[in-house]
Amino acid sequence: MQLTLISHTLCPYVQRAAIVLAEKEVAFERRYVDLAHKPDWFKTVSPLGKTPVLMVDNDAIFESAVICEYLDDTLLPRLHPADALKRAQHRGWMEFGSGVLSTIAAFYNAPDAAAFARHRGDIQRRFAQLEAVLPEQGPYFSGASFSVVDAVFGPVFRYFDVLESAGGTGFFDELPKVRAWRAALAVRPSVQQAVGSGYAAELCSFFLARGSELSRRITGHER
């Protein structure tokens, strides 16, 4: 079985699939596409026109959650809980993670200071919800075992490495369990290896190109 992960360098949904593949210790190739100039072959395998797509030999699987579920169904070690109820709850928190990514996108696209502050508050409220459900003893979402939920949130927290370098601090000040979880994911090899060495600089350039409130604040911070 030959696995190829169709990727975009900044896509957090690609990262979650790459993390799960790495946790499975299975060989795979990555093929990058420019989403601003989508090649015809990509349109064929990605009906929604988005990354990631996992090619399993000549068959395509699209949508990151579906890719992660397929990998967990077919490859060891299992990352989902064995208990059906807990497994369903984890799937709910995976969807919650996608909602957090949407909130972050609204934040970095905010056109003015008022919208910027509003979306920042939305992000902090989301993380406060996570603080309430994280275990007292980590280091991961459900305790000692790394799960697909952790693969979802590794890319979420990575955004804040760049945001904090531009002066955007304070998101996790009152959230000790979230801070500890973030730190544990940051040193996990599968999370570290999900992006290339130029990721931070490319993400910063992406933020600057938005013409948003964040863009202006990054420019001011750099001065």
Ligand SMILES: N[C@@H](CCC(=O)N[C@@H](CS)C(=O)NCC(=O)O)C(=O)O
Contents of the next structure:
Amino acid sequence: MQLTLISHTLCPYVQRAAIVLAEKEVAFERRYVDLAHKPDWFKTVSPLGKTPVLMVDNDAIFESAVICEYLDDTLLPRLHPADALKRAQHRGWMEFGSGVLSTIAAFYNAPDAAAFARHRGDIQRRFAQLEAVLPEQGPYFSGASFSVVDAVFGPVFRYFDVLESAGGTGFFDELPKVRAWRAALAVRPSVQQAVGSGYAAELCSFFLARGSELSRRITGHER
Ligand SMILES: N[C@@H](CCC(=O)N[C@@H](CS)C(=O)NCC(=O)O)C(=O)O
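Show the form predicted in complex with the named molecule, please, because up to now only the form predicted on its own has appeared in this conversation.
Once more the chain from above appears, this time first in line as the rest of the complex follows.
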């Protein structure tokens, strides 16, 4: 079985699939697409025109959560909890993670200082919700074992590495469990290896090109 992950260099949804693949220690290839100029072959395998797509030989699976479920159904070790109730709850938190990604996008696209502050507050409220459900004993989302929810949040936290280097600090000041979780994910090899070495510089350029409040603040910070 040949696995190919159709990818975009900055896409956090691609990263979650790459992390799950790495946790399963399965060989896979990555094929990158330019989302600004989508090739015809990509539109065929991706009905919504989005990355990631997982090619399983010649069959395509689209939507990152579905890809993660497929990988967890078919490859060991299982990352989802064995208990059906807990597994359902984890799926809810995966969706929550997608919501956090949308909030982050609203933040980096905020056109002015008021919207920037509002979306920053939204991000902090989302992480406060996570603080309330994280276990006392980590290091991961549900304790000692790495789960698909961790694969979802590795790429979420990665945004903050770049945001902090651009001067945006203090997101997690009041959230010690979130900070510990972030630190544990940052050193997990599967999370580290989900992006290439040029990721941080490329994300920074992407932020700068938004013409947003964040773009202006990064420019001011670098001056
Ligand atoms: N719900 C999708 C979201 C994927 C997504 O938004 N991918 C972005 C890149 S990070 C994309 O392909 N955007 C291109 C477009 O929407 O035209 C998933 O979980 O796979």
